[in-house]
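Below, in structure tokens: the form predicted on its own, a single chain.
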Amino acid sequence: MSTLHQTTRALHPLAGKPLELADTLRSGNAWKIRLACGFMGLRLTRRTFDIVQGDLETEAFGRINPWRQVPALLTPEGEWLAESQAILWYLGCGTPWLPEGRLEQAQVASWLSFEQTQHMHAFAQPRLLIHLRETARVDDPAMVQWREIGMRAAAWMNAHLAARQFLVGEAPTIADIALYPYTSMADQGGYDLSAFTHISAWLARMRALPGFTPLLETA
């Protein structure tokens, strides 16, 4: 991480003003928001929601995010604000996860599209499925299908880090953390991304980041 990046997480615009997330206990997408949070030095609190007890179609999650899913982020205006990818711009403003710089921040909304459109799908469906609600099995034909699709994404992914520590500049941004969890989870959906070394080494390079949270937390 840049000097730049650990100055600001003392600097931040919304340093101690209160968050609370609206998330559920393995959710990726919420993920994405606990460790922006992690790494910008942000306080967080959590409310977790549990799908199978049909939290989310109550009225009172309903008033939360009429949309029905996790993750929103009640923020210090007192607005729910709903979608990943959403937060994690309104996270970055103003401080060097998300550049200054009219190529760069468009650099970084091309990334967080991509991972919307070719990637985030092809790896959450079969990890929910096989690991999760343990529904299919690795070698089902749909499951192949998914991962097809992925390994394309992660190809794709493989090639632009071969010459580059981080998906955009010299240091990470909202991109990076909006295509970690269900990238670091792809061998729970099957996935063997092991002859992608540098996805490996960019995987490893964001785990050793200052403030990084892990999908569950231990006692």
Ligand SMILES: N[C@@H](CCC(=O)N[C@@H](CS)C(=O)NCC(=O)O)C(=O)O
Given for the second form:
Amino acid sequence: MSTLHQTTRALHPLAGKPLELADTLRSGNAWKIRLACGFMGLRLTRRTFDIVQGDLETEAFGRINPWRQVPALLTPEGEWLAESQAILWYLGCGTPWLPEGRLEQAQVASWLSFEQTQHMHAFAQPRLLIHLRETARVDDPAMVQWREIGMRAAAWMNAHLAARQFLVGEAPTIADIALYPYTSMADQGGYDLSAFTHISAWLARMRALPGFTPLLETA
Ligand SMILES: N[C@@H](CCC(=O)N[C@@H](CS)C(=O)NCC(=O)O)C(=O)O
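Having seen the form predicted on its own, could you give me the form predicted together with the ligand?
Shown next: the complete complex, the earlier chain at its head.
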């Protein structure tokens, strides 16, 4: 992490303000927000829901996020903000985690979009069905198909990371936070990313950053 990132932890515009996260225990999308708060030195209260128990279908949850998904963040302004990438943007604003330059900011947006359109589902679905719900087998055709899509996304990331330390420039941004969770848990969906050595090195760099938060508190 750059010296600037370290200095800004104390000066974060949201430092000391109340932040509450609606999440589930193992949500990769919600993990992005917990990672961001850890890296940025922000305190976060969790309100943890259980999808299997139907918690996201209640009237109360509908007031948190009518789209009935986690994560959602209760901001100091008293607004519930949905969508992991929008929340990362909100948290990164005014810090080195979201660079100010027009081009760098657009490059961050590009990776956030890549994660949602080319990456997240291909990694999250096999993990959900094989590892969390145990309703699919590693070699089910649908799982193989997801992994074909995911391997293409991983190959692009690996090629990009061959020439740089982080996805945008030489310092970590919210783009790295967005791509970290599902890439790091790929094995739970039957992926073998070991040939992508630049991804492995990048994952290790992310884990080594001060304030790294594991998915499970006990992990
Ligand atoms: N585009 C959303 C996706 C959020 C998402 O898929 N959340 C999952 C948990 S990781 C969820 O709430 N699933 C419940 C459902 O869709 O019924 C984001 O980036 O926040």
